[in-house]
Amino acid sequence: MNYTYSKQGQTISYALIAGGVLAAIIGYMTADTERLTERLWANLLLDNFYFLGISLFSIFFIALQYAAQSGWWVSVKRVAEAMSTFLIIPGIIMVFIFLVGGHHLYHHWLEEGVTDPASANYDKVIAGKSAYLNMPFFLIRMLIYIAGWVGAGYLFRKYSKLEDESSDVLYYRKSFKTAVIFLPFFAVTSVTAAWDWLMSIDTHWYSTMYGWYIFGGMWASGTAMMLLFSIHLKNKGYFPGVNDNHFHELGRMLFATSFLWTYLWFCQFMLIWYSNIPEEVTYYQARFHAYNVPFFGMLLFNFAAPMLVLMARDSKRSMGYTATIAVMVLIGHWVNTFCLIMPGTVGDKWHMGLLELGLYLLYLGIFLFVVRKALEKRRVIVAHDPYLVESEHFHM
């Protein structure tokens, strides 16, 4: 069975893209000029990293299922594969953001003379990190991350396609080997990318839990997006083999990852608040004073709602309940990313206006277009996966 990207669906994607561009332009032209350039680059980084994380999660998810030799996920495999195709776009844009707008986002450690003791701009703390935080090494790491992630996604899709065309188990074994190699690479690079692209904005501050905290957000938001696509395909009749048990498993993953993210959020906050070290608490002071509404409000979307709604078994099997919570989690983790980036770039001059809405809609429209085009190119249900029968009879 092949997926058809309907004219209505394409119109929605085009409308999101056009509306996003228009709203962003109007928002930029009518905004207060104070720190407007930093606000523009910060929002571009915000949406680019947010959707990059969702796409990157899909590659991690595929690798995790192959390495675990899982069977239940085979019926929804095409969703994860389609989501992974988007990664190349934010990957390229991330390089552009750093090369062109880096001095607006990472000015603390890119400022001239910051590592020179003879300069008026000398900063002892940043100078101590200069072996890691310098432009050539930063760019090299970025290219390695993106190439490794995109390459793994390409291999998983390639072997899956060849597996559809042949009943040879060879391609499943190749996917398994790719997963085993990719997972350690992902474990390292997902953490260091979080250090590089987000934590280095607040250059004087650091947290040993930061990389895992970002990973928890990726996992929760990626699961939410995958769940919404699966519900869409089920409602359109493309997933006849997907039953309540599959949605229960995805709902349970969304429930668990929401708790994982909250646990990491609380541990990082509690340890820094309790120790009360001046070099560490400044990070939270900036968010308490100027960002207290989004910073604490996101807990309602990322923790309270999933906990209260998805705790019951029946709610995990309800597409209505899980879709609602998935949308809330996606909004909540966008706000979380907002709170990670804005305090170190625009300070207390933050806004949530047309510029923010426009760029989000633009990225959402492109993401939906790319993923649904990818779904259209392949059979929605895989043909020869050795665990296909197990997935079709999955029960829990």
Given for the second form:
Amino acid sequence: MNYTYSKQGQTISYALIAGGVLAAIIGYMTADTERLTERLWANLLLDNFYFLGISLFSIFFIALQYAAQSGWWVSVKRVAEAMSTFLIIPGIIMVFIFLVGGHHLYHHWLEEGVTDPASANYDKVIAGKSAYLNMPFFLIRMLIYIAGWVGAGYLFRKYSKLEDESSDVLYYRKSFKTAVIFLPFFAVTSVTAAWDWLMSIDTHWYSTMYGWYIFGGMWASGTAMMLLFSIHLKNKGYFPGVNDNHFHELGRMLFATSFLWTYLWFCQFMLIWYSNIPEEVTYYQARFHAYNVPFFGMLLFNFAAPMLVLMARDSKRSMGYTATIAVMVLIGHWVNTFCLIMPGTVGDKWHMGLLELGLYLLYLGIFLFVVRKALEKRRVIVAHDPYLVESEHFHM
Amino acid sequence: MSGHHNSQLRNPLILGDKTYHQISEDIAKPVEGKAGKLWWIAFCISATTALWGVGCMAYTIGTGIGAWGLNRTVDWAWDITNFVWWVGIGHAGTLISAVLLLLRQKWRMAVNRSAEAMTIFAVMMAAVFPFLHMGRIWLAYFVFPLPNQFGSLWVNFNSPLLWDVFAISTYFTVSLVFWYIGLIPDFAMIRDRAKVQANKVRETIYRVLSFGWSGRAKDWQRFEEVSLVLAGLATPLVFSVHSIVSMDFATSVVPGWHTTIFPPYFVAGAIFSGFAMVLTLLLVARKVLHLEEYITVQHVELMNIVIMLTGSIVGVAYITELFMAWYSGVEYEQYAFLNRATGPYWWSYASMMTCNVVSPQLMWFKKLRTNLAFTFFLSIIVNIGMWFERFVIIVTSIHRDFMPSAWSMFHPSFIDVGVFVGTIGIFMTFFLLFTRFFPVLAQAELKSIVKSVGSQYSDKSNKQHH
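Would you mind giving the form predicted together with its partner chain, to go alongside the form predicted alone above?
Below is the whole assembly, all chains and molecules, this chain first.
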């Protein structure tokens, strides 16, 4: 069966894009001018990274399932594949953000003379990091990450398409190989990308946990998005073989990854708060004082809601409950990313206004459009996969 | 998933076309039969080592911890290293039984029983060290929050050492209950067989142990329900225990100890070493007890993959720490890591890196990860490496602290070594006794999957019908 992207669905995407642009323009025109340029770039980075994380997650998810020789996921494989097609867009925009807006985001280490002892801008600590944090190396790393991720996504989709046409197990084996090569690459690049794009905003600060913590957030928000797409397809009748058991599994993943994220959030926060070392604790001080409500409020969305609601078996099997929680988690992780980026860029002059809303809707509109277009191109459920039989009869 | 719809890529997990009765026979045999010569040799060696250890422990209690090699600068070394090492080993059991149960992994059923036994014994061995380090062990109950009227001071709730008390005692309790509940139907099986064999003594013992298990549907329903609930409770414990152990170090301000990645990295390291110990024990047990058709090469391979995965996670964490020490720009942080790699303890750092980061990468080769002799060798290497990891973290971080005039080295005393080797002896003695008196495989669970993963049911040539 093939998916048809309905006229109504397309209109929604266009409306989101148009409304988003409009809201962002109005937001920008009417905003407080203090730190406005930084705010614009920070917002762009925020939404770009957030959606990049969601589509990058889907590639990681595909690789993980292949490597683990998992069976149940085959029925929802196409959802992950469609989500992965979006990655190229935030990938390219990321390069644009760095090249054009980098000076508004990474100015601490990009500034002239930071490494020059004779300059007034000289900063000894940042100068010590310059072997890693410098313009050409940063750009080269960025290109390597994006090329590697997009390339892996492309290969998975290619083999999966070829597998549709022939029942040969050869393509499964190729995907498996790609997955086990991709996973170590992802393990390193997902961590260093988090250091580069997010942690280097607060240039003096460092935390060894940071990369895994960002990864935990990607995993939770990506799962939430995948769950919503699966529910959509089920409701529209494209997923006759996907039943409560598959939703149970996806709900469980949302539950588990929410716990994982919270665990990583808590450990990083608690250890820094407890030790109270000045170089480190400033990071949380900034968030405690000016960002109190979003910083702690997000825990309701990212932890309390999934924990309390998805604990029970029945709620994981109810699309109403899981969809509600998935939406909450998506909001919560947007706020999380907000708290990662804003303190280092706009300081205490943060807003959650039309500009923020507009840019988010714009990205959401493009994301939905691209993913649903991608879904249209292939069968919604793969024709062949050595584990398809297990997925069809999946029961737990 | 329904067992009759396995992919043609899946291999059978139980070989030898086993019937229910054969499973009973195979698993009851070590309990009902007499111990072989090999078992007695192993038992004598273990028990002798255990006695030596008990002697050293008694000496420590009698004379005080001055009998150890600690000094004013390195006031925490061998004992805490051993403690963390044993707790880490105790992680695989609950991971296999709880996390893999929640993930519905059928291969766990051949290894869960002995892994859980290992967990329980390992946690007991871990507990030896903090108790001994208290010096006056007879006052050990003060680690619990006792009311003020009882005597002296209320415990310090801000101390991660106290969190350890709660985390580990909870973990131990849940693991023990989980393990025991799984044993009940298997004990009942031995009881029923003893009745048929008219062995009165054995029947009585296993009657008591099996808590009057009847095998009715109601019993099974409750059994399954409680297993699932305990698995749900135990899963967060897998993470919490070693996270809290890592906080013993990470909440401090000592360079090399205070690093935020510690909790998840310690958990990965614990699973890494736990699986290595499971392999060390099971590779021997499957030979001695003739369980090759249950603990197959495929099981060994899967465990080796877990070792490769967790070893790589640990490797990423090591490199992250090294990188961040440089990136931080904090000179003390930088020195702590430089000293680790090139200071007087460079050899322990080099051992750790070789054993934990380099050697598990060999498991990328299918030839090696399905080679039992190589696996056995590597599982021991991993455990040596994980011991060195804790030694590196603990000793190299404090032996050269902020004040160079206080710098010193740590040299273990004879007693130090004796207590450590002794715990290995006690551990092995317990494990050997376990293999004689307990059903080493969860036979009731194996019977529940034999019709889906038994070799006679998964003939690959017949699997194309889907």
